[in-house]
Every structure is written in C-alpha cells, then in structure tokens.
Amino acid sequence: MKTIILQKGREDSLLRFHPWVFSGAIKTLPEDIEDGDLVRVASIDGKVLGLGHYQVGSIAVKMLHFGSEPVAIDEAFYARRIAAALVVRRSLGLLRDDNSAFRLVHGEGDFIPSLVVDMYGHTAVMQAHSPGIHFDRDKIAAALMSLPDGLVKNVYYKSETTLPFKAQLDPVNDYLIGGEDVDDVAIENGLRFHIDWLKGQKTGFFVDQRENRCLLESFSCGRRVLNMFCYTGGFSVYAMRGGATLVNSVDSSAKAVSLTDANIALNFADDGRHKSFAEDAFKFLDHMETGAYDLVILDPPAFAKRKSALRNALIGYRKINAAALAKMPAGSVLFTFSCSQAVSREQFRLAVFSAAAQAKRRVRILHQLSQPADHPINIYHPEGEYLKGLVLWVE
C-alpha cells in the first residue's frame, strides 16, 4: 500500500479524526499515485494515523480507519459500517410500514466519507462522491444485500453528476444488483411518491426535509400555500393532508412540475386545490399577485456549491426572500431553507434579516430547521451541517 508522509506538525487534524487531509498539509507523494488509490497516512516521523483513498484535488485524502492496526477495506468493512449505520436508522424509526424512504449512509455521518445511500423500499440508491468509492462500489453494494431481514433487493448506482470531473471515471448510471420488477413509489409518513432514480435530481428525492414537511404540514390548515421550486412537490402533498385550501406548486423544470402532478395524483385524486406552474421563481413571484398565498416555501437548489460561489449565493438568498417577503399579507408564514454547505447558518441568516429590511417587513422566527437525524453531522466533522431553514411569522 503507497504511503503519504504529511508536513512537520499537520497530524493534528487526524490525532481529532477529522476525516480530511487537504493537499496542503502533504509532505511527500508516492510518484505512482492515482486517483481513487487507498493509502496509508504517515507523520514525518512514519507513524502510521490511517487508511483513506486519495484524490485529486484541495481534499487529498478522505479517512476511512484511523489508527496504525492493519484494517483491509474490504466488503467486510462496509458490511459493518453499513451495519451500525442501520441500527441508528431503527432507533429512530425510520423503518415502518408507513416510511420506507429514509437515509441509510450519509457519507462522513457515518464515517464512510463519499458515500451516500438512499432507501426507497427495497432499492438502495448508491452515490459516490469521490474515485475510491466508485472503484468500491461492486463491494459496498455486496454489503447492502447482507442487511438482514431482506431489507436491500436492488442497488441501483447513480454516480454521473457526483465524481470529481478531472478523475474522468465516466460512470454510468444502472443497477449492480436486481432491477426487475422494481416499484418506484416509496411511502414517507404514510403519503406516497413516485422516486425517479433513473433520471432525478439527486437519488431521486429530497429525503432530508422529511421532518421539515411534517411540520410544514401543522402550519398548513386553512392557508393557500405556495411551494417554490417544487421539484417532485413533497411539500406540496404535505400542504394538501395538512388541510391547506389552495396549493401551487412551481418549478422552471417541466419534468419536475409532472412529477409533482404525479404525486398530488397518488395522494389526492380529483382534488382541484392543486395547480403546478412550469416557470422560472423570480419571475412568478415578479408577477405575483400581493396577498395571493399567505404560506411560502422557498427551498431553491444549493446557490452555492463551492466557496468561491458565496457571495453570489448570498445576493441570490436575499433577493428571493425579498421578492417573497414583499407580497406576503400580514399573518403570513415563510419557510426558507438553503442547502448549500458552503453558506454557514449565520451567513444565511443575515440574509434573510437582509431581505426583510429590504422588503420593509417585520418578521419573527419561529423555527431555525437543520437536516433530519438520518443526515447525522459527525462532530468531529462540523461541515458536514449543509441544510438550513428558517420558518418566519411576517407581519
């Protein structure tokens, strides 16, 4: 196995099992390395502090063990990693007849940094991050059929938009294990959806604003309720049980507002409170009627995916609040969320206080949200906290 021999005084990161070692840090590279190759990491000193996979890039290096005992990174190892991950999914529960859409690995949560896996029914959608995962992949998904109970019947593998583009892997999107007979409809707190994991958005739906919808839902009773960029329209669908008396539903994405015509379809057949707008946000809500909807869900894709995005994203959060803000009747509530995990709670915090200055608003906050416990944030690995959400009484 090739070693990498960090800088005088840069272990102290690992000594804390943060899962990272950045390029920076990185004394002597073996000349023959490659991407996705799992390495030892070493002081200058030649302590051995852990295994990891290497890549390209600012984050050199993404820890699976630490420690100097010999562990092999095999099926074995994400066996039980996959393993006690469940466990904490059943403590929870998560796993009941009415939900079976659920997080299962959450990458560095779970100390498999790199790996996300999605639970919707019996399919197991697998996204890897990073080219040691990928080269792994055959050998996590083995590990998902030995959950007990039968739990995983297929893994599809769903990895085109997420690996690093100068590794150059070219995966392609399909089944490792199963596919046959594969029903794509997963039930979430007893409401039903189709899952498109074949050609979605992320592994097909947004389980991490799971108990954000619930409460979504409390809020909704006699309201007319607009959810922008709705995607499959999970809240939507939660504004419907939750007895809300109008709900629209918008996203610039055609496939997506059918998706969510789909949905409201499974779960309210014939309803006509329901109406989708194929159409860009910031113009919807230019063209707004003042006083239309009085229950806001602001939930846009990350604005900022990368640190050098964040001033952009910052002025993107305040404008669409601020657009929000200003057409919303006293008495209104606003859920605004953003899951960009290069933008701190306290960055869009500001934000939104900027947004409604601007908007000339009055606004109390309610809830600050965060992501379910099924996304769990390692403490030793505090950016892995990405969602964010505030809900807001407007006067």
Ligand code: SAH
Contents of the next structure:
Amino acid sequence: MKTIILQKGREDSLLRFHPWVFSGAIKTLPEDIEDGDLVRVASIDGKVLGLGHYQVGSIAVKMLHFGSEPVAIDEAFYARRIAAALVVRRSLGLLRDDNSAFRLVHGEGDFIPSLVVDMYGHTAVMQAHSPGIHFDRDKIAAALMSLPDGLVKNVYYKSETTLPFKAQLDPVNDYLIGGEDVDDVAIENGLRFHIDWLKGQKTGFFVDQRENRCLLESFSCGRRVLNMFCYTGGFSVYAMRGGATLVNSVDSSAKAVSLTDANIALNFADDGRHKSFAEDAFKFLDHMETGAYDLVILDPPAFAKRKSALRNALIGYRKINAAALAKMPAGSVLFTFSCSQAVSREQFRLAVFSAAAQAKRRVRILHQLSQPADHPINIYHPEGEYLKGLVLWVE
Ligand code: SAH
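Based on the form predicted alone presented above, generate the structure block for the form predicted in complex with this ligand.
Whole complex next, starting from this chain.
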C-alpha cells in the first residue's frame, strides 16, 4: 500500500480524528499514486496515523480508519460500519411499519466519508462522493445486502452527478443488486411518497426535512399554506394532513410539480384543497396577492455550493425572505431554510434579519431547526452540519 507523508506538525488534526487530509498538509506523495487509491497516512517521523482514500484536489485524503494497526478495507469493514449506522437508526425509531424512508449512512457522520445511503422500503439508494468509494461500490452493495432481517433487497447506485467531474469515472446510474418489480412507494410518518431515484434530485427525496415537515404539520390547521420550492411536495402532504384549508405548491421544474401532484394524489385523492404551479419563485412572490397565505415554506436549493458563492447566496436568502415577508399577513408563520453548507447558522440568521428589516415586519423566532438525527454530525467534522431553518412568527 502506498504511503503519504505529512508535513512536520500536520498530524494534529488526524490525532483529533478529523476525517480529511488537505493537500497543503502533505510533504510527500508517492509518484505513482492515483485517484481513489487506498493509502496509508504517516507523520514525518514515520508513525502511521491511519488509512484513507486518496483523491486529486484540495481534500487529498478521506480517512476510513485511524491508528497504526492494519485493517482491511473490505466488504466486512463496510458491513461493520453500516451495521453500526443501522443500530443508531433503530434507536431513533426510524424503522417502523409506518416509516420506511430514512438515511442509513451519512458520510463522515457515520465514519464512511463520501458515502450516502438512503433507504426507501427495501431499496438502498447509494451515492459516492469520492473515487475511492466509487471503486468500492460492489463491496458496499454486498455489505448492505448482509444487513439483518432482509432489510435491503435492491441497491441502486446513483453517482452520475456526485463524483468529481475531473476524475472522468463516467459512473452509470443503475441497480447494482436487484431491480425487478421494485416498489417505488416509501412511507414517512404514515404518509406515502413515490420516490423517483431513477431521475429525481439527490437520492430521489429529501429525507433531511422529515422532522421539520412534522413540525409544519402541527402549524397547519386552518391555515392557507404556500410551499415554495416544493420538489416532491413533502411539506405540502404534511400540511394537508395537518388540516390546512388550502395548499399551494410552487417549483420552477415541471417534473417536480408532477411529482408533487402524484404524492398529493397518493395520500389525498380528489381533495380540492391542493393546487400546484410550475413557476419561478421570485416571479410567483412578485405577483402573489398580499395576505394570500398565512403559512409559508421557503426551502430553496443550496444558493452557495461553495465558499466563493457566499456573498451572492446571502443576498439571495435576503431577497427571497424579504419578498415573502412583505406579503404575509399579521399572525402568519414562515418556515425558512438554507441547505448551503458554506452558509453558517449565524450568517443565515443575519440574512433573514436583514430581510425582516427590509420588509419592515416585526418577526420573532419560534424554532431554530436543523438536520435530523439520521444525518448525524461527527463532532470532529463540523463541516457536516448543513441544514438550518427558522420558524418565524410574523406580525
Ligand atoms: N422542499 C423540498 C426540497 C427543495 S429542493 C422538499 O422538502 O423535498 C429545491 C427545489 O427548488 C428543486 O425542486 C428545484 O427545482 C426548485 N427550484 C430551484 N430554483 C427555483 C426557482 N428559481 N423557483 C422555483 N423553484 C426553484
């Protein structure tokens, strides 16, 4: 196995279990090293600090194991890590007759950097975010199949958009295991959703909003709800169950709007309270009547995919929130989110503060929201925190 030697004194973060080695910390890189290689990482005095996958770029190694004792990174290794992740999900009460959608593996948060696995019924949808995980995909699929109680029957690999483009791996989205007669309906808190892992965004569904959707349900009774950036209509379906008098869902993608309509039909067939619109959010807010909705959800895509986009992202959050706040009646509630990892909790809150000031509204924070427990944050890897939200009372 090839060994990467760190610069003097640069081992500290690994001794603290931070799972990444940045390229600037490296003193010597083996000449024949290739994207995705499993490597040993050692300090300048030759002490082995652990094993990880090498990749070209500023994050040069993603660590899989810490310590000097040798460990095989094989199917059994992945099976141990994934089984441990499953224990946590069971403890969280996420495997129930009325709940079959949850995140089983959340990358660094489950000690398998760059691997995401979402469960939808008996189908595991797997995403690789590094070449190393891509090369190990069959071992990981086999490890998923070894979970108890026949939990996994199909493994769908969906990494066409998640792997570094420069690595030129040309991954193909397809079933690694199973794939015949697959049921595409998953259940979340008793509500049913068609999950389009073949063509949908991410793994087909945003499991990370599950708890926030539950909270939204509890605010919905008697309210007129606007679900902006609805995608599969998750918030809309919960609002319907919560007793909203009217639910409107908006997304610029016609595909998303048809997914929302299908999910409403699956749970509330022939219910006249829901209507969806394929339209740009800013345009919709611009021509929307003042006072039309008293519960509004703003869950836009990540405005800042990287740090360099931060300034424009904050302006984007301010504008969209100001546009909504300006037209909300007194006594209304706004659920507003940012899923940009590059935007901190404080920066997001400041953007919403500026929006409230710009709209000249009195606003109070009722809840400060985050990602759910099946998206755990490794305490040594604060970068794993990405979802933040505020529930605001608007006067
Ligand atoms: N709230 C959703 C997830 C939102 S993902 C859920 O709980 O599942 C973000 C969505 O915003 C995508 O579906 C995307 O199509 C949509 N979108 C992106 N830009 C938009 C715009 N300018 N106007 C309206 N929708 C937009």
